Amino acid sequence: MADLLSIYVHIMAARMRAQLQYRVSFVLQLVGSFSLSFTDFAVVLVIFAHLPYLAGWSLGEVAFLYGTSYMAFQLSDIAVGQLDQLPVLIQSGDFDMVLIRPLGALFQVVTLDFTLRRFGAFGQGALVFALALARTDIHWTAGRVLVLTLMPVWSIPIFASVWVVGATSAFWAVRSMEVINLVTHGGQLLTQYPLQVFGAWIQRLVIFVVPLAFVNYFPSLYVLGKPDPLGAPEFVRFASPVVAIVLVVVAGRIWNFGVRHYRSTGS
């Protein structure tokens, strides 16, 4: 693990290097993230901009939502983000020298790129949530400043999971990239708002299906101190960790089915 680890420094900093090479590319490419983002974000602004409450959150609670899910996305998609490619390695066989090579074939494939570029998007999500702070009065203790610490150490695992389901499907769909963006970037709309702005069925789609719910929203509840609309029991507010576990283990097994059942293009 320590040897792959290394590795994976090493490759990350070689990819950094190689943007850094022209810095006014990156410059430019990090700003234009950033502002880029805020269109994400004006959406909120302009629903309340004509209402006070949204589902009875108000808009700093509603900005916490989304600053907490808009950075672990970012950085999940650094991570993970380039697994969008599989459809194109498989399609052009080129997923063939992925598979003889020593390192694993995600190892491989979530290596092959490093966009630093997502930083911007990061830091506006980042600013979001700061003003979210300092508009929300939180009543702060030892547990919710805990839970508010961890909650990266879920969300993104969580995160990172459904993106490795999502693109497993390339491995039999040939247009894969819909469905990819279905649950990762439509997912990461979804963990933006409270869960009952939404339909019964979406609701259960994402408690437990794909369990979005437990990024932010149930720990959200308990570290901004608002009672639960939908019921649930108490002890879900903190079954985010249990649910990221099982998501790694369910998604590393997925994978491997795929690549097992992997065929090539015949060419």
Contents of the next structure:
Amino acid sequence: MADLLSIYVHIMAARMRAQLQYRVSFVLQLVGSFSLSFTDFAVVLVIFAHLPYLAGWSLGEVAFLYGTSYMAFQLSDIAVGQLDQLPVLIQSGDFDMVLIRPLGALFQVVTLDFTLRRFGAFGQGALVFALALARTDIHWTAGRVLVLTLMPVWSIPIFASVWVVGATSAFWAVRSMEVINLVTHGGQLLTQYPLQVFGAWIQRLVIFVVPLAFVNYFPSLYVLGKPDPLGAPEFVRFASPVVAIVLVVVAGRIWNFGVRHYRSTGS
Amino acid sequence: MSARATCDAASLYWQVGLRGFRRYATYRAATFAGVVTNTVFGFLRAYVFVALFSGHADVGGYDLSDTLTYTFVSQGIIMAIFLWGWWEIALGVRSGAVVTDFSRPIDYQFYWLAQDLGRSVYHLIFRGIPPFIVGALAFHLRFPQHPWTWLAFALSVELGVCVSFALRFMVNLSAFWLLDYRGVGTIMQAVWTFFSGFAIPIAFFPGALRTVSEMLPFAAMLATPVNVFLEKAQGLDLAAALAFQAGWAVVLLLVGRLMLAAATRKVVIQGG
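Got the form predicted on its own; could you also share the form predicted in complex with the partner chain?
So here's everything in the complex, that chain up top.
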């Protein structure tokens, strides 16, 4: 485990140094990532120019959801976003090479690149989150501080597990990946807003099937001290760590199953 | 140019456009995946707007039906307008292939414009119609009252494509001066995602931001075609809306030509 970590740090440091070689390009890409992601928050601002509450949530409270969602998603993307390249690896036959190396296949795929520029979008999320803290009057208790600080511990693995499960589909149908990507990228949009905004079928989907509601929605209800209009029992607000553990185990199983069923293209 | 030469040129660009259409028609699975994506994002945005309208009957002159229609029409035409990720010229600049293109006996800018218009017709039909139909099954969407609105809409979309192409052409040409075009490209994408009215209708922008945004070329890319579909502009207003798009298309294509001329002077062909 320690070996693996040291290899990871080595590879990532090399990839980072490579990207920092061209300073101007790198800065422009950071600014690009920041501004493109900011268009999402611009939408929130325009909406709140017309009303004080969206489905009972204030601007500060929506910004809280938005910030926690954005930061977690961007970090997951930096960690495992390279899985989007899996169909390319399979089509080209390069995945064969991955399998003969003495390291886990998943480990090798996620270390293909380290997209440093995504820290632009992450920074945008962090800025919105700071705004949320300034604009909401949270009644801080030890419990709330604890839940907030622990949020990355489950939110990143939940997003990452969904990514892994989606990518595994590429072992059977190369094109399915784009549709399943929707769950990750659509999930990012979805988790920016209060869950009750969306239709009942979407709510059920993200609570029971693809449990994105546990990324930030349920924990935020607890931190912000808001009642749940969906009427979920109280313990659900603290269920996120359990959901994350189950999801990581399931995603790992599904990935291994996919790798075992991999058939080379032969090219 | 004689009538014969004009006719030959028109036929040439028509053929290039046809190739653009067919080139994208090959990738059926990609089209399907794209349709699913646009439809799902249409639903997510639609729900947010339903929540926005729970306390309002009217926002910026739109009612809920207008807004939901706007959402699904803009998701449908987004691929035709092609806001994101077209780097063919920039990649050609990097690889050097651009030199071969320059030496062809065909106008470089018009060649790519013809190809892009052909592509956009494919995307308008096959990426545009399905999300709208699915949206119409789930929500109350507004269909045009006048039959000729469909024609005006198609024309407006293609004018929007011209404006979008002119901008993308310039961003791609920036590769002649910049080592890496992706940063500038992403910044431009952010600008037109918001100011085209794709992220949220320009009519919802507050005060002066709305007034200014309605005059920028980005509005001509997407907001104008969708408003034509919604029949927000009729008669003389409709003509003015189309002229607004055509005006920006001509201006931006001309600026693009100036940039191209400057780029051509800059080209240094590496032997080999």
